[in-house]
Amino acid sequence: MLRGKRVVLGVCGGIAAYKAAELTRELIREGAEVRVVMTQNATRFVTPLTFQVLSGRRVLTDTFGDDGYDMNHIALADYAELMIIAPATANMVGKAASGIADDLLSTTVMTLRCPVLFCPAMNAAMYESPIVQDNLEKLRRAGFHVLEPAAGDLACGVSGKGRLPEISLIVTEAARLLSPQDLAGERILVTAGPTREPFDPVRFITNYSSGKMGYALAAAARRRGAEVVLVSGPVTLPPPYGVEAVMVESAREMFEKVMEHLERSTVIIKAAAVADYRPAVRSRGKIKKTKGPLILELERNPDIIAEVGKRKGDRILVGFAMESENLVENAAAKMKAKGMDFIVANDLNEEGAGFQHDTNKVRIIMNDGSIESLPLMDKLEVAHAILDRVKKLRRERKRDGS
C-alpha cells in the first residue's frame, strides 16, 4: 500500500506519543520509509531510541543538531512525500495555523510542499475549545489534511472526543494522500453485503455474503478521489472512512436507496448479494415448530441492477456474478440482459474466491466480449483492478465524445 513511499512522522508531546511507535511500525510494515521528527516535549514521553530502533533511522529533534543533516527542515522537505503529525497537540496545531516556526517540527511544516496530515490528540475540552477548532479550520483552508480524533476514555480521566485516531485509519488516510486521484469527479454508488428477508419476527432468509468485496471497492474508490456512497446490507464491517454509508436490511430497502442515489451517481457498482426472493407472507408472531414440514411461499424481489440498467443513461454500470457452473456463459448472458457495461464473475468452486474470503479470483467480462482473468488476489487489489477498468472505459468514452 505504501511501498517505497517516503514518510516523515512528526511526534508531539502528548500521552498519545506512545501510539506513534505503533504507527511507525505499521507504516514500515506497509512498505514505507519513515523518518521521525520529535519535539523536545515528545522526548519526555517516549525516547528517541524507541523510534530509531523501529524506523532504522536516526531520529531528528534539533534544527541544527549534530545528527548527520545540515538544515534539517530543508533536507526533510526535499525528502518527504508525506508528513504525518501524530499526535498533533493543541500547541502544534496553533503554531502551524499561525505560521510560527520555532522548532524543527514546526519549521519543517512551513517548508513542506507535500501533503501534511494532522492527527489531533488532546483533552476533550481542549479539542472542543473554539480557539483549537478555529485553528483546525485554518489548517484545512490552507490545504492541510486533518483527521478527526476518536471518542472514548482519555488519559486525563474524562471521556470524550480527543483520542488519537485508530492507527489503521491513519495508515489508510496516508495511502489515500499518496494515491493518484484518478477518479476525482466521479460519484460512485457501491452496493455490498447480503440482504435479509424475514418470514417471522426472529427468522429470515439470507446468504453467506460478508460484504468484503463491496467494502473494498468503496474504500479503493474513495482512496482514488471519488465521492462514494455505499448502500450496504447487514455486515460486521465498519464503513470505510470518508464514505457515505447507507445501511439497509431487505432487498426492497436496498432497491429504494439505490434509486434514491442513482440520479447523482456517475458509476454504479453492484457487488451486493441481493436475495432474489422473499417470503410472500410475514408472520406477526414467531412460527412454532410442528411435526410436519414448514412450507414457505416465496415471491420475487425487485431486480435492482436490471432497473438501473434501464435508467443508467451515460452512467457506467458494473455487476457481479457468482456461479457454480458455466461461469463465463452465465455471467455474459446476465451482463447483456441487464444492460451492464461489464461484469465481474467468480466461480464458487475456486479455492479462496467468493463469500467470506479476504481474497478473490475473478474474470472481468467486457461488453465487447473481451475477457480478462485475474489471479487469486486480495479483495482490495481486485477492487483496484475493477476501478482501473472503470477509468479506462470513462477515458474511452471521453475520447469518443460519448
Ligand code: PMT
Given for the second form:
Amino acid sequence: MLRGKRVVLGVCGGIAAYKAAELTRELIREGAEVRVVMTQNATRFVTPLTFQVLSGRRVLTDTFGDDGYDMNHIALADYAELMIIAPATANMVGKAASGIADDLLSTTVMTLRCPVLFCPAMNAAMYESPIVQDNLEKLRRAGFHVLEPAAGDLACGVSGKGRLPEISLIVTEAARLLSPQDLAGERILVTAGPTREPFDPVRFITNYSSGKMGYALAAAARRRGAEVVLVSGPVTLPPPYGVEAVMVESAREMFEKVMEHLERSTVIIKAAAVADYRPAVRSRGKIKKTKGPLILELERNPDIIAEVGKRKGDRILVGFAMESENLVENAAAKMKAKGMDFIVANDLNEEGAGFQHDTNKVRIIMNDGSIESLPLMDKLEVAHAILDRVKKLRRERKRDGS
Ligand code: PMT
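Moving on from the form predicted alone, please list the structure of the form predicted in complex with this ligand.
The next block holds the full complex; its first chain is the one shown before.
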C-alpha cells in the first residue's frame, strides 16, 4: 500500500506513544520508509532506540544536534511525502493550531508542505474540552487532516473518546493521503455481500458471499477520493473507514436502499450476490419438523441492477457475473439486457476466484465488446483495476461531451 513512500512519524509524550512503535512496524511492513521525530516528553515513555531499531534510521529529538543548529526540520520537509503525528497530544495540537514552533516536531509541522495527519490520543475530558476541539477545528480549516480518536477504556482509568485510532485505520488513512485523488467528485454506490431471504424466524436462504469484493471496491474508491455509499448484506467485515455503510438483510431491502441512493450517485457497482428468489411465505413461528419433506415455494425478487439500468441516465453502471459455464457469453448477455456499461465476470471454476477468497480472477467485458482477462490478484487490486475502467469511461465521456 505504501511502497517506497517517505513518511515522517511524529511521536508526542502520551501513554499511547508505545502504540507508535507498532505503527512504525506496520508502515514499514506496507513498504514505507519511516523517519521518527520524538518530543522530549515522548522519550520518557518510549526510548528513541526502540524506534531506531524498528525504523532502521536515527531518531530525531532535537532541533539542536551535536553540531549545534542542525536544521533537521528543513531536511524533513524536503524528505517527507506524508507526516503522521501519533499520538498527537493536546499540547501538540494546541501548538500547531497556534503557530507555536518551539521544538523539532512542532517546527517540522510548520515547515512541511506535504499532507499532515494528526491522530489525537488523550484523556476523554481533555479531548472534549472546547479548547482542544477549537484547536482541532482550526487545524482542519488550515488543511491538516485529523483522525477521530476511538472510544473505550483509557489508560487513565476512565472510559470515553480518546484512544489512539486502530493502527490499521491510521495506515489506511495514510494510504489515502498518499494516493492520487483521481475519483474525487464521483459519488460511488457499491453493493456487497449476500442477501438473506427468511422463511421463518430462525431460517433463511442465502449464499456464500463474504462481502470481500464489494468492501475492497468501497475501500479503494474512498482511497482515490470518491464519496462512497456501501449497501451491504450481512457480513462479518467492518465497513471501510470514511464510507457510508447501509446494512440490509434481504434483496427487497437492498432494492429500496439502492433506489434511495441512486439519485445522488454518479457510479453504481453491484458486487452483491443477490438472491433471485425468496420464500413466498414467511412463517411467523418456527416451522416444525414433520415426517414428510418440506416444500418451499419461492417467488422472484426484484432485479435491482435491471431497474437501475432503466433509470441510470448518464451514470456509469458496473455489474458482476458469477457463472459456472459459458462465462463470457452469459455475462455479456446480462450486461446488454440490463443496461450495464461493463460487467466483471468471475468464474466459479477458477482456483482462488469468486466467493470468500482474498483473491479474484476476473474478465472485464465492456459494452463495446472488448474483453480483458486479469490475472489472479488480491481483491483490492481487482477493485483498483475496475475503478481504472470507471475512470477511463468517465474521461472518454467528458471528451465526447456526453
Ligand atoms: O463477496 P465475496 O465473497 O468477495 O464474493 C464476491 C462475489 C463472487 C459475490 C462477486 O465478485 C460477484 O460476482 N457478485 C455477483 C454475483 C451474482 O449475483 O451474480 P449474478 O450473475 O447472479 O448477478 C448479476 C448481477 O446482477 C450482479 O451485479 C448482481 O449484483 C445483480 N443482481 C442479481 C440479482 C438481483 N435480483 N438483483 C441484482 O442486482
